[in-house]
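Form predicted on its own, single chain, as structure tokens, below.
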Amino acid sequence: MPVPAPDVVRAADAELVVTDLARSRWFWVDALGFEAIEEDDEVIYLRGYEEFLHHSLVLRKGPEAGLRRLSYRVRTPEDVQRAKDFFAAKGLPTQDVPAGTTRGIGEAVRVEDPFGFPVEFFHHAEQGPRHVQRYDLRRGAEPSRIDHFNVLTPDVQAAHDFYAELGFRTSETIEDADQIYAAWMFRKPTVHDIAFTGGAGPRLHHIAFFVPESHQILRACDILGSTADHGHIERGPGRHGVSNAFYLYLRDPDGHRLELYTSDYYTGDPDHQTYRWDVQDPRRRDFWGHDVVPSWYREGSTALGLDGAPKALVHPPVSEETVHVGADGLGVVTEAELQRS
């Protein structure tokens, strides 16, 4: 008899390992305006102005940068155990995480999904004041809330099918008659909580944070330009075809990629239909036709296993020169280039 999936509410939290905590604090707090909720010499807990759970991003000091975990909130305390049972029934590694292991978070279960990503499920979390209308406190890009994760995996179809079994629905895909090259999947009623995009994995492509208005994205660019830190701007501003988001991609001091975005759409109706982009449609990358910088396709953050060790990369099958789908579309890369990714 199939083991029931947990009731996942949304993407809620991520933890990144960073090598220079002071430099990371400058980028995330001083430049971009995230709220530092708690911090010490080893870790910083951050959240956006709209959020009331303890945090939505953890920066933890370590010798090598990487993705320590992606976390989802589940609807009830019982769903934490359901998550453990669901993954254990498939022979996947699980770990019980006692309350308080991550500051502000109750009992959780941490698992490794079939594609090598460290994933955590929790229900209980401490709460704090929500600063939706505390305009006097806002700084930088005024980030509101965490929205989604985007990860690189060599088998998008398998990832799509597994997360569909976990209860995720599909808002958009990039595909042709033979295969799915990328899939955007959701639990909350927006375009996505997780996106699976083609490439060597397991790697994190980016974590995305919602901002209320497009001018806050432009302000982030102006701030980084005015301090001669424009090198942290990787791509954009621009308009995605997929999701319709107005976006900006930045790289933090360790190279972790984040997206600031606004203006996607509602997906909560039970008969919401998947929008299927043809892989040959150039608008899927950028609705205005802008070129995509090569680093955006080729680079990502190393995923760490439950033991904290970097996960070995699995590469998509390639020929001497092959059409290869990067994080939102078609590109041509050589095998040598792929091995360097």
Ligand SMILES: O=C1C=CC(S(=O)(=O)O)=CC1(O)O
The other form holds:
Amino acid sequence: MPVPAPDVVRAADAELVVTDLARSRWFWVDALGFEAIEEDDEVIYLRGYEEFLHHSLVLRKGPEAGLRRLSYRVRTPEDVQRAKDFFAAKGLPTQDVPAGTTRGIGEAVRVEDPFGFPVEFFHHAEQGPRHVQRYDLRRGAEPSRIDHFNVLTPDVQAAHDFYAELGFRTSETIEDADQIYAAWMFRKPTVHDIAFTGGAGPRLHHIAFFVPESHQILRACDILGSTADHGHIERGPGRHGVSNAFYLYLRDPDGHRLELYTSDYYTGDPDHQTYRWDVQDPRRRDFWGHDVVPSWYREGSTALGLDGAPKALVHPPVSEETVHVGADGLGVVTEAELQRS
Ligand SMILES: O=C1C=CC(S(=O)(=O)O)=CC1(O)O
Ligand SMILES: [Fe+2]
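I would like to compare: after the form predicted on its own, may I see the structure of the form predicted together with the ligand?
Full assembly next; the chain just shown is listed first.
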């Protein structure tokens, strides 16, 4: 008898380990304008202006940078137990997380998914102050809300199939006749809550926050340029092929990647169709055909297991970089060159 999947509402919270909390605070709060809703010498709780829960991102001080958890909100308290039963039935590690372990979050279950990612499911959450119309508080890129996670994993097909079992639907893919190189999957009615990027994993590729319009993205670039901190700009601004979103990728002081993202599209109808990009289409990742910088394909944040230890990397047999030429400007990169990078 299959164990029912929990009813996942959306990607809701994440926790990153950072090595210099003050420097991280400068990047996420002073430069980009995230709200620090609570903080002490060890941890900062951040949120966007449109958010109603206590926070959506935790920066926790630690000796080595890494991804501690990706968290999904589930629809009912019973779905927390369903999540535990679903992962336990597959022989995957699960950990009960008492209410208040994370400020503002009720009891949760933390699991390791089949690909080594630390994933948490919670229902109860404290409401934070309603700042959606506090324009007097908005600064920097005016981040609105957490939108999605993107992770690096060597077998995108397997990840896609597992999250489909968890009830996620597929909005877009990048593929060819031989394989799927990337997939975007959703629970909330937009393009994605989780995306799988082919590459050595388990590693976090990025966490994305929605901003109101493209001009907040341009303002983030101008702010970082003004203080000669332009080195934090990795890729963009530009228009995505996949998702149609206007985007910018930034790297924080520990190298954690943040995407500022706006104007994707609705996916909530029951017969929403998956859009499949050919890996040879130079517009798939940047609709204007701009190059994808190599670091965007190759670099990510270490995932920490439930025991807190860094997860060992598994490399994919073939990387998108070695398949696609043209817009990425890389020409054909051999797998051996990739492994050395
Ligand atoms: O959110 C996203 C939407 C599209 C893309 S891609 O670069 O267009 O593939 C990447 C992304 O996963 O960050
Ligand atoms: Fe993204």
